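Form predicted on its own, single chain, as structure tokens, below.
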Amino acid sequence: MSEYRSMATIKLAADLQKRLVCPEFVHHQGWVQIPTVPDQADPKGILGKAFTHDGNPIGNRFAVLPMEGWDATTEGKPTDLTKRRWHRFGSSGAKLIWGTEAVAVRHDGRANPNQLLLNETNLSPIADLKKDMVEGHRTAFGTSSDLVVGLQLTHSGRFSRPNRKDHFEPLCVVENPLLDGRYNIQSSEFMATDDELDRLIEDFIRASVRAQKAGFDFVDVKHCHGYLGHEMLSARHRPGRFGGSLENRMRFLREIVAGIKAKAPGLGIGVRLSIFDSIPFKPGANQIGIPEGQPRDYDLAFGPIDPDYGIDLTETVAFLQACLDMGIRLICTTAGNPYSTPHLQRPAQFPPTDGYLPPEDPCIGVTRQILATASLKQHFPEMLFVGSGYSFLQDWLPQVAQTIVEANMVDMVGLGRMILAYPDLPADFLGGKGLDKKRICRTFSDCTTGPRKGMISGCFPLDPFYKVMPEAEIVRSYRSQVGH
């Protein structure tokens, strides 16, 4: 367990405020802290206000982030578990469903043999899945006219495991000695050629056409968390058309976008982006995370963090400017890589079994994402930004969410792990019921430990449906082995 104070013990906003500071921004970015957080959030306030983006009405400021259950069939079709999760997304009360979950554009890009796959055979079942989710929302809230739903499209790149949960079948776009050693692969042996990337671009375009046929409002061309699109942005030393300059490293996205506009006109396009990253971390003394080397010697981070110089968002800004030039105005921010820097991506009190204890107060991790997103929002006020990383705030999530939306630091607050534990948190809060403290995610990381151990994902500690599954007992036993 982390040595840092539990969020459940914080009773005053003033005490929370002292923890919502990030050193990189205090010293190097001009942001000192998050504006004053109130002791209570107003359910009639800004979080419940509707607004319009690109002509689409969006009913409030809550979004559901992509959350896989690793529970599709081996053919990539949804199961009853998938349907239950998506239905709960729809009835959550959030008015933007960002991507629902990562869906592979072809078989070899699946991160798990039970990941959804959008091919022609699976088009109808996935369309029905979306339809049921929207109908659940309409039943719960009377209308779906102000609900926007996207589908996240992905190829898992070096983290592909399409056939066996215990065996990587990577497709790499850049050599990474640190990750190669960690996963016992040689990226040079699995390097995608430019011709292979050309074919993959066509796969993304075909999947986008199918997503439009299935009724989705937009597709997210995934560029985060170490998967292929994200790794592409670090291909500074790759030769050829897809490496070197940022313009070349963005060729993959640019050609996908051009193809979508030609083949699926009218379909919205968004990007979920890891806006900063760092050298991989590993367990050190007492299982606390430490960097695997000197950050300055690591040039494979997009938006690199340097302990002495802060976060360099120069290329992140250039990437977003290029997105804006392509007509992309829908951005979901996240950070790092869940395999190598989970404390950056999902700040937590308790690590998954393949992780490490947090090397910093998880509140710093939350604040880092908030302030980096706010910096980008300042640069691009015309873009809609959905933020991530808020679940560690727990009981204080509505208060902080209200504060940062009011301050125009982000447009919408995305919920990931929290939605698995407490899917109707937005509906409860906006309905004036307050939060049910027994259902709030306490960041036990069991939803990550499950798939890391080859099982489904779900909230095993708090969701009664998952709590009685055999997998729940197995996950609990793994958690006890790592001391939490």
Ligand SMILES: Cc1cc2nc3c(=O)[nH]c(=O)nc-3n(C[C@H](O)[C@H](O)[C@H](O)COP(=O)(O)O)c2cc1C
Second form
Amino acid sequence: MSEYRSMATIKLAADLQKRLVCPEFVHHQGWVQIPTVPDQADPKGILGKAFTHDGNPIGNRFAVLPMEGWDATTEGKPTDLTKRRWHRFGSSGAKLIWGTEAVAVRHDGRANPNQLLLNETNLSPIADLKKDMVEGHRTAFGTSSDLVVGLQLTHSGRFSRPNRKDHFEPLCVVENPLLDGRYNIQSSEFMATDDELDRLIEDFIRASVRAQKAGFDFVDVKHCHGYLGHEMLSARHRPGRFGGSLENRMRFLREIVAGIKAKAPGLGIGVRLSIFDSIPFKPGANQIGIPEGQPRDYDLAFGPIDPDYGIDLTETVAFLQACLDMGIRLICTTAGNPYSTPHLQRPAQFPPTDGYLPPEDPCIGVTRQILATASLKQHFPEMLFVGSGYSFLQDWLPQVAQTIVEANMVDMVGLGRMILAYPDLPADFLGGKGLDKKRICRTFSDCTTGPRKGMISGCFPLDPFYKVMPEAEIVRSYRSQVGH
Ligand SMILES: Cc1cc2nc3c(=O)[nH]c(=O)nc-3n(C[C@H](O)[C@H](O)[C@H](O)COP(=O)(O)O)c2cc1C
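Moving on from the form predicted on its own, kindly provide the form predicted together with the named molecule as a structure.
Below: every chain and molecule of the assembly, starting with the one above.
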């Protein structure tokens, strides 16, 4: 059990404010802290205000983050569970749906045998899924003309398990001894050649053309969470066209973007980016997370965190400048890797069963993402930034969201785990109903534990539909075995 005070017990914004700090930023980056958070957020305030981006109207400041369910068929087609999740994304009230969930561009790039796959055969069922989601939105809110929907395209790289849940079939782009050791592979044996990467670029372009046919407004060329696009960015020691300089490490993205522009003109392009990262963490004494070595000796983090010197966003800024030069103005910020640094990416009170207890107050994790995103927004005011990692704020999510959007520290607030637990949060808040406390995500991490144990994902503690499933019982028993 984590030692940090539960968010549900915080009654005053002033008490929350003391926890919304991040040492790296206080000491080294100029942003002192998040402006004063009010005790109540205003449903008639900025979070409900429409705006336009690149000529597209967007009806409010809430976004749905990509949330996989590990519930597609083995051919990569949606099931009723997938359809239910997407429908709930649509009827949440959020006016931007960033990616829906990771969708593989080809079979070998699937993170698990139940990941969606956008091939020619699956185009029509995925198009129907999107149509149903948008229809749900229109029925609930009267219009979908101010709703923007993207599809996240991915290859899972070293984390690919396309055929068996318990068997990695990796495609690596750089050697990483720490991750190799953890997953018992030798990345040199599974290293993608430059020619293989050329072919993968073509697969991303083909999938983008299909996404456009399926009616998506944009594709997210995924560069986060340790999957292939993100690993490319740390390929500093890779020889050849795709390694070494940042320019080479961005060749993969640049060529995909050029192909999309040529073959799917008019399709929007966004990037979900892990804006900082660190050396992998592992459970230490009392199961509390510790770095697996000296952070300073690890040169495979893109946007490295140094405990003494803060976060080095130099390459992150250079990456975004190059995106802007390519005409990409849609960015979703996230951080780290859900397997090796979950506390950076999805701050939680309770870890998943294969994780570690929080090495810091999870509020620090939330604040780190907020402040890093804010400093990037300051560099690139013309880009639309969707932030992530807010679910841990729980009852305080609207108040903090309002504060940071008002301060122009981010454009839209993305909801991940919260959307599984409480998809109507945006609609309830903006409709002035207040929040239904019984549905607020308490970050039990069961939605991560399920798939880590080879099962589907969903909100097992709070969604009545998932609560009664046999999988919920299994997750509960794993949780009790590890003592939380
Ligand atoms: C069950 C689950 C599924 C996820 N699926 C995806 C995904 O498909 N693509 C992606 O980029 N991130 C995925 N994420 C990460 C979330 O989008 C988000 O970054 C993270 O949960 C932190 O945001 P939150 O605090 O609102 O949960 C997933 C997270 C969870 C817990």
